[in-house]
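Single chain ahead, by itself, as structure tokens, in the form predicted alone.
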Amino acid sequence: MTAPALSVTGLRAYYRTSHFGVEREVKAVDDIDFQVGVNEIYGIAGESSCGKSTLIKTIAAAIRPPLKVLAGSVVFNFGGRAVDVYRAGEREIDGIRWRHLSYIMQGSMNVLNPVRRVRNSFVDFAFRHIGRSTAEFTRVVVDHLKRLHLEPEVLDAYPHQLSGGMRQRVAIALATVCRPEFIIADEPTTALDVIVQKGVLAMIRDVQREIGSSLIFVTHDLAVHANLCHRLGIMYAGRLVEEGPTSEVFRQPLHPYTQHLVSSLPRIGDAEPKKGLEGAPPSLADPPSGCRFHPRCPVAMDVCRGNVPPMVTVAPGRRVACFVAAPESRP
């Protein structure tokens, strides 16, 4: 069997600060576990302030004080060579950074730098990984933008000077021109309209086909996982309760949040009024004991509320942790 792209292990990433003597701790990722195969789109879904971006930002070993890891594992399969990005060096970190793993941030104004052109932002991040002269460095790149249906003018263009959709797709060049294995977007399409979107989201598909990546696509938008991403991971409240291909999980959903999500969802026709999940995500500095989705759960037990279901396997490729779901779980 070919090894994952990526293994995540118990990973657990806690935000703590202290100020005037108190002392807080906010559970953002905890004790998440999944994998990524080879050429594989896998999405992360679920609703904002879930921990999505957090648990990416650690994936990429992107994080900054306050966040810190805790605990557990990530490990890429780079060609056969293995990195835990939280046991290697800053050096190998460095030296893969780009040229094995790419980060599209939400927001293409995250990674364009506002007073330098387009072009300077990618001899900062691709020049010393692609290794040719300045003449056939040029030329790599103005190719890889005629692939995004960019024009070699933008190089010479600010970031202000681009539309919204534009600049995504710089931001999408500048992630992908080294032609990672691993590439990861945080909610890449989230202040485009819906015709730039689709395109975006196209371009994105095509990338990744040509190059072969792997890549994790991390957005609250469920429409856009169905149509992109070949296995879905929903999180609540820093943790991952079911993973499926994204077909099984939006025709038969198993965990009581995800049942919600897919109902939601607007159908051709259906003029029926939906009804919105009661109460409100919990504090990730306080969380429930238990299940932190029992507070807000039509189908609770008392199991649930003392009792931290694991994530366990209830059919080939699908995982939950939910005790009605997998009552084979229950303590």
Partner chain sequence: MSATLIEVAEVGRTYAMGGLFSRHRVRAVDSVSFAMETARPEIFTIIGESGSGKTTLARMILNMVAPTEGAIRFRGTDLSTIRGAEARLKFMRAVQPIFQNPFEAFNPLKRVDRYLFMTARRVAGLPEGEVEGAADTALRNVGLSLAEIRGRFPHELSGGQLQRVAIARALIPSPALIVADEPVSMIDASLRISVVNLLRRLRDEMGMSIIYITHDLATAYYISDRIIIMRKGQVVESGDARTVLDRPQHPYSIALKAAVLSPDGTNEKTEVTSHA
Contents of the next structure:
Amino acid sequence: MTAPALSVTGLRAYYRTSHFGVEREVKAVDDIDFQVGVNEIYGIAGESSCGKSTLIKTIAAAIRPPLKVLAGSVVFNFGGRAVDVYRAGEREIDGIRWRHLSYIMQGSMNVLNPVRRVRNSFVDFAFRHIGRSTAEFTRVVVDHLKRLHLEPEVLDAYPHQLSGGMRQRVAIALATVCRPEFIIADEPTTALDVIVQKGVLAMIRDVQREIGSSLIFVTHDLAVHANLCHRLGIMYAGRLVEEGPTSEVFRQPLHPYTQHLVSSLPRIGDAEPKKGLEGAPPSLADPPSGCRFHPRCPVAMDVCRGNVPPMVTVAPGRRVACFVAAPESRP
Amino acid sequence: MSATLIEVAEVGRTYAMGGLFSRHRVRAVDSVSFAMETARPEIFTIIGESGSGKTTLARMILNMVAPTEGAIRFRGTDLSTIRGAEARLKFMRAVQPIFQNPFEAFNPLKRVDRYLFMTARRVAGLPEGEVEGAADTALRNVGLSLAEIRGRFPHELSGGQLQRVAIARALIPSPALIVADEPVSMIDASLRISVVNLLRRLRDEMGMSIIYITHDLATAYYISDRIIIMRKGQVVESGDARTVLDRPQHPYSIALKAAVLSPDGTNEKTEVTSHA
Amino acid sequence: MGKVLRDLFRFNREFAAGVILLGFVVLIASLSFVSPYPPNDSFVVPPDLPPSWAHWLGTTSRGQDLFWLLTFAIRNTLLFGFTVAAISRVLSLVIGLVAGYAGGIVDRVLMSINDTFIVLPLFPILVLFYFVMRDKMSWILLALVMACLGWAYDARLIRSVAMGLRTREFTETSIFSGMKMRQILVQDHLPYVLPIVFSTTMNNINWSIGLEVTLSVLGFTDINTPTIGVLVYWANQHTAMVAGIWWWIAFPIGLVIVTFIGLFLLAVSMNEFIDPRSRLSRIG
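Could you present the same protein in the form predicted in complex with the partner chain, rather than the form predicted alone shown above?
What follows is the whole complex; the chain from before opens it.
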């Protein structure tokens, strides 16, 4: 058993803003622990403003004020070299980006410079990391594109000549050309049509398999997780509430929130009436006491109102933060 | 007077694109026809991906854009003959929209209740004394109440709540037809199904006809009676929702259905070398 | 409103500085109401006295106390600036919002009028205007003419914002709520263009005061109403610089510069405060 590719421990990151005397604190990421294995695809699911984007920014060391990391650590392991993101210096982080850790976003097709050929975007981003002669660099890029079933001719195109789906594929190729050990993908297929989405997901899976890197994949779309991720973490209101192998989370969700999400997913061929969930996700500026899900939870107990359920392991590889699902965690 | 609620007859919309020298025409919608009956309230779904012309079609039905070909008749009246403030109000009394993005549907700097009161006053034409009661009734129909909404700004409400307020606003004049353009695509998963259920209730309990525009085949299957599938402005397949979605015939519909990811997963996943 | 101003004063240094500078200018202008000398009387004090305790800013060659004369001048100048700004803001708001909202033919007609005003050469027209009007020239008339010439750029700016607002979904909701165009423009769109209106107001006041001073110095305005420009005009007529009466020119110009800086600082801070994005992060 090797060391995990990423260990996040007790991570807490808040937004602190002050506008003309109105002070605000948004608890976007609160006490999150998880690990991602080598060669693993780890999915993070959650609704809008549940803190998943903030979590990703914190992991990728891309925080800017007003976001502040208050506690916890984020440690990557790049082939035996451990890098603690919040202890490392600016230079070390810069050296890691792109070469070892890369990032695919929802709008990442926009990283391609619109007035330059795609080839130049590759040179801008990757040349200094690959660091060989121009001819060799081109060969590396072309080989990489071929492995991803992209025609090398796209290098001579301008971004506007490519369709949205093709741009996203090129952006993924660009993000992976240095064969990073760790890839973070934040809603990379959300803006795409379903037919295009399917192809892009297949490509992400191929590139991950080919490079053998670890991947964190964030999306609100559970169907995407079901088809891509080995393990899945569910976030609710700034906390991780459940984690487990994807198929098990879908087959037997433990947390009441996950249970609702899974059972309310509409499927083709299923017109059975489904029940909605009352209430709305809380504001992270003023989250409820205790378990943050308790105001909407159909099985909430008194203990849930005053105490924060800890994330406990209930079966091999399965963790949940709920007093109902894990009675032994009650105080 | 026929019993047709709305009739879309060979409707098309062409946009001229480009500059002075490279002018070309784009057919956003190309001879689309369908009709809905007054006597049989139904959820009629228009499915399409981006660029399929489904939103342009919706805007034409709402009389926000005029068709360049064909005609749309609502209760026998051609929409292009509706002129003047009075006639427009009369049309809005019978046809109301629900928009895609609930966070955009209300002015962020204004309280949301103003839209409800304004609709009751202007569109429904209620006397001042009945305005609040009408707003409250409509809100209760969507599972909210005026007490919860009064004086609130959009940012104080969740996407699901806002979309329900938007639906409540559309309900106030008791329209015969509601045009909902992607009403759940911006709503969180835990709230989505309640909004979809609400559309279903409008049909079953309040007898309203709904044109539901979406790219999501799963919710379409869940609530629709009839569907049309659009591609590049043209209808490629139409018919009973369950029949079409269970056994699509057109190659595009088949591809579309095949691309929908099932929550049950396909699991062609790689082996993990180490587990954390 | 009181709280807003207090918060602005406390948390925004530009605003505080702007308020203090402009407050000082307004205070001086308001002292004109208690002036011991009527503004147009000359030779009421000994001429050409340098600043002293008896005459704080000295006296002019025409035997006027410069301090008290200056209070009238700055009052008229400010009043002129605000009048031009108020009238031209109304014009640019109405034209910009309507053109942006209505679009189509209305937009094209309004914008071709707008562009005509943009290309009109200002200065020759104002000079020409003076020669036509001559003795009938008054500052109100000049303010009206300048307002008519000063709205076009900002109307275009407002139109571009209004065009964007027209396509926002909330505008559609308002239409389907039965709101009339006037209501949508005033209630929905106006708050979004207010930042532009405020910052351009300050710019416009600066511009109109500057132009008025220029015209007055050259004698192309009603020289019997004291303004900052008229003061400098008379000083030039009496060759004040050559005669060493520096205070006659220095103090009026100093005061007008203080006014400019104050307005600029207010424009900067108002802009930030009124911006809907910063407004949204404050409410609630």
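As the structure is a computational prediction, the values presented were derived from the model and not from experiment. Rigid core (definition): largest C-alpha set, two forms, superposition within 1.5 Å. Numbering follows the first chain given and starts at 1.
When the rigid core is used for the superposition, does residue 209 move between the two forms (threshold: C-alpha shift of 2 Å or more)? Not so; residue 209 is displaced by less than 2 Å.
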